[in-house]
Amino acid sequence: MNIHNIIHGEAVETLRTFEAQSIDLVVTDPPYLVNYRDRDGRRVRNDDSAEAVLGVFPELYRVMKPDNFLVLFCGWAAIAQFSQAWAEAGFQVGGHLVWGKDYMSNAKHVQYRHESAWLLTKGRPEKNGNALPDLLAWTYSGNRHHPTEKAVEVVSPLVRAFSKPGETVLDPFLGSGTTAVAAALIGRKAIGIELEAKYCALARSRVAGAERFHATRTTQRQAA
């Protein structure tokens, strides 16, 4: 696997592929398992699969290298298969992140008005001297490039606070590249699966800048 490779196919057939201990974290956003439909009508491929997407995990827990972690976006409506599925092959809790909105995105009993992430762990990663807060604020991306895209200022500090420079970040439903972009701008390889072609596209565009950004801003760090 090369370094910020974007593949296109189905997530647990792709990971299958990959060899064992190879990932140091992973960063995903699947779909939620609710046959999403944003206000243009778009949809989200496999959000009514739950074979298609908790079939991931003990894959993951595989690909997974020892000690490290998965940090997972979850809503609560299919919660309790989420976390089923995650522990049956092997994960822990280790954290529970939630982003406070300043709009309202849906109501029903309550207003929508926060995004939550779930920090697995796969055995016991080091404890880090400067943790990350699990309150953190909201950045909205403006779901320009997917349906339910998260900006790259939600991910960054995800990636910083839970993997090293030059490790090895792997996005299994990367959709408009997010992950990916945020690991190349801050020095880790991205490795993202995507199943619609239109997507990975936009992916491989989206992680070319961020590449030569980072490496202009490595060579004026450099240079002065």
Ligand SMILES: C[S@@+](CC[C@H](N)C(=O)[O-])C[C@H]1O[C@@H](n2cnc3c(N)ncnc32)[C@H](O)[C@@H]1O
Second form
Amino acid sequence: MNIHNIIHGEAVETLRTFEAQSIDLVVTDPPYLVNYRDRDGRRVRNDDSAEAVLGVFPELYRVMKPDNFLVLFCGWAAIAQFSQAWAEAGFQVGGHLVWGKDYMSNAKHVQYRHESAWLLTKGRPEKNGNALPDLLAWTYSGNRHHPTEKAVEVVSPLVRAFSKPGETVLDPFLGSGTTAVAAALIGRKAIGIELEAKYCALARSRVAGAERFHATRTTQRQAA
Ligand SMILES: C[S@@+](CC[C@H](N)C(=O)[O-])C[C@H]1O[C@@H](n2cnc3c(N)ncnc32)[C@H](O)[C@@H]1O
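Return the form predicted in complex with the named molecule of this protein as a structure block, the form predicted on its own having already been given.
Once more the chain from above appears, this time first in line as the rest of the complex follows.
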């Protein structure tokens, strides 16, 4: 049975069809609003359109269950716009995560050697007795599937720390499917939304592989 759902669609429009308070955790890596272009000329849809990205926060707030987390990857360049949008929707800041890179991804006034994400809360989640450090080591994905692909090794600890087995994890800007893969690998239900059909197809195939891996591992553990 396929318990995961990868939806080809626009984030806000699609979220409007979801029931209120149906999602346990959101982990997402939206366009950073920097008009990104990689060395091969690949771009990210809507990376130049605040309107197409920031409208997602009120819908995320509505679909999330109370007292839960939204992990938002976000660079520094458009942080004023992002923080205004999440605060107006009702989210509060519960932490800031930083990954140090052992390479430089770019340089201008300084060398770019870190990635960051904001831990946002809806309501007041319970304190975690085994809290994740907010300084973590980066793993480079290789950007094989997507120009701004995150490594599963980076996303998995977030899904594990901020959700429980069987819970539903949403990524409304799914790209090549990394959040859904991370969720499927550790027994969470994944829902992803992505505008580009080619990334949806890729995400579905990656998630099917992760689901098979999880099922095999579960069977082996039960047999041992
Ligand atoms: C930064 S990328 C996510 C990459 C992903 N973390 C991965 O590992 O592959 C953001 C994605 O959001 C998608 N996107 C942009 N605007 C969107 C919208 N309004 N609704 C749904 N998807 C959107 C883009 O096509 C892009 O694939």
